[in-house]
Every structure is written in structure tokens, then in C-alpha cells.
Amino acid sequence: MTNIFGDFRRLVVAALDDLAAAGTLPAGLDFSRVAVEPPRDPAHGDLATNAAMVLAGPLKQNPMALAERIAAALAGRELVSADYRGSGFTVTAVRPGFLNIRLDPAVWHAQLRAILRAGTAYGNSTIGGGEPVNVEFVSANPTGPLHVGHGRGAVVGDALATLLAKAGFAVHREYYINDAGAQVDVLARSTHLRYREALGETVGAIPEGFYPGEYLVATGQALAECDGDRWLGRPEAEWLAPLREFAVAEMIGLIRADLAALGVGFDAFVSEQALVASGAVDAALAALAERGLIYTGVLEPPKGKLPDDWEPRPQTLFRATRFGDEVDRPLKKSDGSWTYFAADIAYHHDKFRRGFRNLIDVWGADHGGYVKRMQAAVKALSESEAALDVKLTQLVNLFDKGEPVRMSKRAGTFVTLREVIDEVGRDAFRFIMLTRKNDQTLEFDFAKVMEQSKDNPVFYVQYAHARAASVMRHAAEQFAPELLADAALAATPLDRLADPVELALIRLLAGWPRIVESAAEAHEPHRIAFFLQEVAAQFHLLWTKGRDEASLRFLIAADPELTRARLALVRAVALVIASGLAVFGVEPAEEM
């Protein structure tokens, strides 16, 4: 896939290799930090490289002098891709040691052809090399419908997984069902209460500590239809386990329906209860014990005010401090049962044994204190073969016309994800969730999300795609369909696309492969939202300029050759926007 930034970086590295071969530079230099990017100021050129700046320190050389030597080594070289054959460039060394590069317009025209040939596959990369990646996200407790915070984690995880697949990784999406803890016992008791209610009993106010949501009314009714009065008047010891199983299955069904409404699917749902029953916890901790990483000890008291339940007692501990954590971590509770951490160790050990060395977990921000211990456990279990990256998603604050929205009749205490999707639509919700970095709090105002203005990023990007589609529909009145096919537009002469605004838009579109790779490597899908907004802004600018200057309009009846060249650009805009929206799981708008 054509990527001008990657192609030129290879040219820079080849020049550096030649300097090393000639003895001007020492052999064996690390070029991993050498980058080719757009310059901060477009007036400085089309591309810029930091090669001299990052190498000058290790070489103890003047970066400006080194930049001039690299510029001389690049002079006379040709871009190797057949797309650019015959196209030239100039390189200028500028203080304090950057290299600014100007490309012939023909290089940018070649990028436009590459977009039209590739379609929405433009931007696909092979940097992942087919490496397996396990992305675990959502993993909400199976005790009720998903709330908006879960929705943000779902969108971040799903978009990140799609982004990694576009970058060439073999992605596996996974949901971990926490169905072995005390919360599912509370769910079973809450279900039993609603079950009694469904069979005609007056249950009164929901007791403290039970789940109060109206969604459990349907669960109680479903249980009554399934089992009749079988569990009435029976001791808890008889009904707790079967009702727990029934209620968890009902809640997972509810969660799956919420995720389907959001357009999110998984390759696997992994049950904590099944994992524990299989002996996975014992196996994982035995592996740690074999390496001397488990011991019995007494932890130092926590800093600050002591919790009421803290006591200086001997505990079974994991040596987490050996792997970067602040303290060693307990593996057993005072009653002898495993801690949540022990079960999570087993789960990540299971991922590793299934062949995953690249692990990504998307968690809510309230789990921030859990990150280091889990990364320590993964490092210990895999003997540093595997790496865990945890993406924490911050809160979503809901507003309507600036007023906070907090309560839900259905859930009792929170606004459900389904309520928001039903109000604004799946696409708008997904896009807005990715307009901020995952670890930043996000404000979601229903009124603004539905607003048709440039201040609404969803509308602004979708409107750009719809405008492009509208231009192509009008062009169909002037040209035969075969002349508007992507392949035909790629073959049309493009040298008349010479206006600075046109070339700036092409340069921006040509940066899509670089955005895909950098966002995938950083595990930051929100970068794509920023890029799409920039593309939309540049396209709307060109549209406005054409409205004011007749010579820059997309459709000029008296000049079919220029018109088709501009249609190639319009179509490329639509393809790149559609490619980016596909990563987000958002359908591009054809009309608005």
C-alpha cells in the first residue's frame, strides 16, 4: 500500500546506510527514532525528518552539520515506488538540524491515484505482521444492563481492535464474565425477590444492598414462567445457585442485546466461574510458586487513614514488587478463598497459554489502582514474553442542553447505554466516544450531539462525506457511469490539480496510512477522530472557495478534463472518510 511517509523514511534510512558504508557514519547505528512527518508549518515543505536531530546526540556531532551531510546523501536519489517514478524532490537542512523536503506535485497526484485504486482499503498496513493481539473490553459485571461508561469502553475497545486489524494484526475480541463473585449472589437474591413479586407476593421496598432496577422485574417474571412456584418458601441454600445461574444468563443476554445495538461483537465470552472450576487459578499460582514468587508474609499498613478491616495478619502474597508494583499483593482472603486478583492472574495466564503475547485490556478509570499489579503478574507468568497495556476509560458526564442527566427509571441509579443509543443513534454515540483520548473525561450533551452545525464533530464529518456523494450524483448528469468509476478517475490526468488548497487536501489524505500506523502503535483510536475532522474542515474549505471562485468549482461543464480531475479528488475524500469511519464502526452518510 502506498505510504509516502514510509517510502521517504526508507529513502532516508538508505542514505544513512550509504553514509555508514562510506565510513562517514559508524556502522550499527539505531535508526528506530528516525521519523518522516508533516512539518509543523506547511510553509516549510511537504515532509520533514528528524534524522540528524536524533542521531547527533549518540554521535556527539553538530546536528546542523550532520543534517547537511544527510541532505547531500539524499540529493539525486529517486523515490523507489513506481507510483512516483520520474518525480523529484528537494531537501533543505534548517536549524537546528531538521531536514525539510518539498515534493513535486506529481507525487501527490500519485497518492490520489493510490487512494482511488485501493478504495476504503487505503490505509491498510502490514506493520502488525499477523501478530495475535487479545483485546479484552467491556467485561461488565453481569448484574444489569450496560451504562454509558460501559458504552465508552465498548466503543474504545471495538475501535482499537478494528484499527489493529487494519494495521495487520490478528485481533481477538474477548469479554470476561465476572460470574464468580459476591455480586452475583446479590443478583440471585434480587431476582428471587422479583420472582416472588411475579407470583403475586407483596415485596414492599427493595431492601438495602439489593439491585433496585426495573429490569429485574422481567427477570423475575421469566423465572416464574420457567419454574412456576418451585422456589417459593424454600431456604436460600436450595435456590441460590440455580437462581444465580439463571439470572447471570438473563443478564448476559441483556448485555449482548445492548452490545448488538451498539454494533459491538466478540470472538469469545470467558466465564470466571468456569475458569475457577477448571483449576486454572491453582495452575497459575503453582507456576508462580515454582519461581519463588509466592510467600506468606505480613504487609505494611496502608498509607494514610487505616481501613476499618485492616489487620496485620499473615497472608499469601505475590511478589509484585519484583515486577514494578509498589507493594506485594494478597492472593487469599481471610476466609481462605481466592482474591479477585488471583482469579484475574489465572485469566491472563490462560490468555498467554492460548498463544497471546500482546494483551490489551480496556477498563473503567475506577480500576486505575489495579494496573501495576496486573502488569506485574503478566510479566511474571510469561517471564517477560507477554506485555499488557491497560487503557483506562474516564467517566462520561451526560447533559441535555447543559443540564446534568443522571437517573434512569429502567436501571434505578444510572442512565443505560440503550437509552442513549435510542435517543441519538448508534453512529453518533460511537463517534462522540472517540473524540477524546480514553483517559480524559468526556461530556456528552444530547442536544449538541443532535445539532447540525460545525461544532458537532459527527455532523461535520458526515456532512463532508454527504457533500462528496452529492457532487458525484450531480456529476452523473454530465458523465457516463463508466467515466466516474474509481479506476477511470485514477487514470484521468491529474496535473491540473494545482491550486494550493487542492494540493493541501491531497497531502492531508495521503497522511491516512501514517495515521493508521501511528494510532495502532500507540493504541489510540481517538487520533482518527481528529484526522477525520481535519479532512472534513479542509474539504469544506475547498467547497467554500469554489463557491466564491467559479474557476475552483468541482463541476465545470466547459472543461470536462479539469472536472474529472476534481472529481477524482472529491471521490478520494469520500473514500478516506469512509475508511476512517469504518474503523469507528460508523456508516458514512450519503445524504443529509
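Right, the form predicted alone is done, so what does the form predicted together with the RNA look like?
Next comes a single chain, given without company.
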């Protein structure tokens, strides 16, 4: 796949190797910090490299002099990529020691052809090298429908997974079902209450310690239809386990439906309960015990705010402090059962045993305190072979026309993910969830998301794609379909694309592979949202330019050759936007 920055970096490194071979530079220099980037200031040219800047230090040489030597070595080289063989470029060494590279427009035209040939696969990268990555996300407790916060985690995890796949990783999406703790017992009891209600009993207000949600009414009814009155008037010990199983299955059904509405799918749902039953917890902890990482001890009480029921107690502890955590962490509750952490260790151990070395978890920000211990556990279990990156998603604050939407589980004004999706649509929701960095709180305004204006990034980007599609529809009145196919446009002469605004747009589009790689490496899908807004802005700019200068319009009836060159650009814009939206799981709009 063509990546002009990568191509030029190779060219720069080759020039450096030449200098080393000629004895101008010492052999064995580290070029890893040498970068080829678009300069922030377009006046500096098309590409810039810091090669002289980063090598001057270790060589104890004047960066400017070094830059001039590299420039000379670079100037003699040829562009070898088939896409722009024979095209030229100029290199100039400037002030502190940067090298500015200016490319012939023909190089940019070649980029455009590459986009048209690749289609929405443009931007695909091989940096992942087919390496497996396990992305665990959502993993909401199976005690009710998903809320908006889960929705953010779902979108971030899903987009990150797609992004990594685009960057060449073998991605596996997982959902961990916490179906073994105390909260599923509460779910079972709450279901029993609704079940009695379904069978005609008056239960009144839902007491403290039970889930009050209306969604359990249907679960109680379903149970009544299924099992009749067999659980009525029996002791809890008899019905707790079967009802738990029943209710969890119902909740998973709810959650899967919510995820389906969002367009999020998983390769696996892993049950904590099944993991415990399979002995995975014992196995994982045995592995830790073998390495002497488990002991019985008494923890210091937390400083500052002391829990009122605190009492020193010997516990089974994991030596998390050996791996960068603040304190050692308990593995067993006082009733002898495993803590959530113990089971989660087993789960991550299981991921490791299934061959994953790259692990990513997407958690809500309220779980921030667990990052270090989980990373410690992964390090311990994998002997530092596996790495766990945890992406914490911050709160989503709901607004409507600038007014905060009050949410309270008790008052029943709780907004579910489903309600939001039904209101604004899946695509708008997904896009907005990715317009902020994951660890930044996000304002979600119902009115704004639906607004058809520049303020609304979803609309702005979709409108650019729709405009491009509209141009192509108009073009179809003038040209035969075979002349408008991407392959035909790729073959058309493009040297008439010479306006600075047109070239700036092509430059931007050519940056897409670079964005994919850097966003994938940083695990930051939100960067794509900002890139797409830039592309849309540049395209809208070109569009409006055509209003003042008729010669810049895309469709010029009297000049079919120029028109087709411009259509190539229009199609490339549409393809890059579609390629970016595909990472987000958003359908590009053909018209609005």
C-alpha cells in the first residue's frame, strides 16, 4: 500500500546508508528517531524530515552542515515506487537543520491514482504483521440493559478493534460476562420478586437491596410463563441458582439486542462463572503460587478515609507490588470465595494461554483503580511476555439543547443506550462517541447531534460524502458509466489538477495511511474523527471556491478532460471518507 511518508522515510534511510558506506557517517547509527512528516507550515514544503536534527547530537556535528550533506545525498536518489517513478522532488536544508522536501505535482497525482485503485482499502497497513490482538470491551454486568456509558465503551472498543484490523493485526473481540458475583444473586432475587408479581401477588415498592428496574417485569413474566408456579413459596436455596441462570440468560439477551442495535459484534462471550467452574481460577493462581507470588498476610488499612467496619484480617494476597502496584491485592473474600480480581486474573491468564500477547481492555473510568493490579497480574502470569493496555472511557454527559438531562435510576428517568440510539440513530451515536479522546469526558447533546449544520461533526463529514456522491450523479448525465468507474478515473490524465486548493486536498488524502498507522499504534481511534473533519473542511472549501471562480467547479461541460481529472479527486475524497467511516462502523451517506 502506498504511503508516501513511509516511502520517503525509506529513501532518507537509504541516503543515510549511502553516507555511512562512503564513510561520511559512522556505521551502525540508530535511525529509529528519523521521521518523515508533513510540516505544520505548508510554506515548508510537502514533507519534512528531522534526520539531521536527531543525528547531529550523537555525532556531535553541526545539524545544519549535516543537513546539507544529507540533502546532497538525497537529491541524487530516484523515486522507485511504481506509482511515481520518474517524478521529481527538491530537497532544501533549512535553519536549525530540517530538510524540507517539495514534490512535483505528479507525485501527488500518483497518490490520487493509488487511492482510486485501492478504494476503501486505501489506508490499510501491514504494521500489525498479522499479530493477534485481544480487545475486550463492554463487559457490562448482566443485570440490565446497557446505558450510554456502556455505549461509549462499546463504540470505542469496536472502532479500536476495526482500526487495528485495518493496520494489519489479527483482532479478536471479547465480552467478559461477570455472572459469578453477588450481583447476579441480587438479580435472581429481584427476578423472583417480579415473578411473584407476574403470578398475581402485589409486591408494592421494590425494597432496598433489589434491582428496581422495570425491565425485570418482563423477565418475571417470562419466568412465570416458562416454569409456572413451581418456584412459589419455596426456600431461596432451591430457586436461587436456577433463577440466576434464567435471569442472566435473559439479561444477556437484552444486552446482545442493545449491541446489535449499535452494530457491535463479538467473537466471543466469556463467562466468569464457566471460567470458575472449569477450574481456571485455581490453575491461574497455582501458576502464581509456583512463582511465590501468593501469600497470606494482613493489609495496612487505607490511609485517610478508613472504612467504618475495618478490622485487620489475614487474607490471601497477590504480590502486585513486585510489578508496580501500590499494595498487594486480595484474592479471596472472607467467605472463602474468589474475589472478582482473582477471576479476572484467570480470565487474562486464559487469554494468554490462547496465544494473545497484545491485550487491550476498555473499561469505564470508575475502574481506573484496577489498572495497575491487572497489568501487574498480566506481567506476572506471562513473565512479561504479554502487555495489557487499558483504555478508560470517561463519563458521557447527556444534554438536550444545552440543558443537562437529569438521570436517576430511582426516579426512573434513567436513559438507556437503546433510547438514545432510537432517538439519534446508530451512525450519529457512533461518530459522536469517537469525537473525543477516550479519557476525556464527552458532552452528548441530542439536539446538536441531529442538527444539520457545521457545528455537528457527523453532519459535516456525511455532508461532504453526500456532496461528492451528488457530483458523481450529475457527472453521469454527461459521461458514460464506464468512464466514471474508479479504474477509469485512475487512468485519466491528472496534470490539470494544479490549483493549490486541489493539491492541498490531495496532500491531506495522502496522509490517511499515516493516520491509520499512528492511531493504531497509539490505540486512539478518535484521531480519525478529527482527520475526517479536516478532509470534509478542505473539500467544502474547494466546493465553495467554485462559487466565486466558475473555473474551479468540478463539472465543466466544455472541458471533459479537466472534468474527469476533478472527478478523480471527488471520488478519492469520497473513498477516503468512506474508508474512515468504515473504521467507525458508520455508513457513509449518499444524499442528505
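Under this definition, the rigid core comprises the largest set of C-alpha atoms superposing within 1.5 Å between the forms. Residue numbers count along the first chain shown, from 1. Just so it is clear, the structure is predicted and the values come from calculations on it, not from any experiment.
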*asked:* How about A565 - superposed on the rigid core, does its CA move between these two forms by 2 Å or more?
replied: no
_Rigid core aligned, does the Cα position of D41 differ by 2 Å or more between these two forms?_
no
*Is there a C-alpha shift of 2 Å or more at A582 between these two forms once the rigid core is superposed?*
no
*Rigid core superposed, L29 Cα shift between these two forms in Å?*
2.4
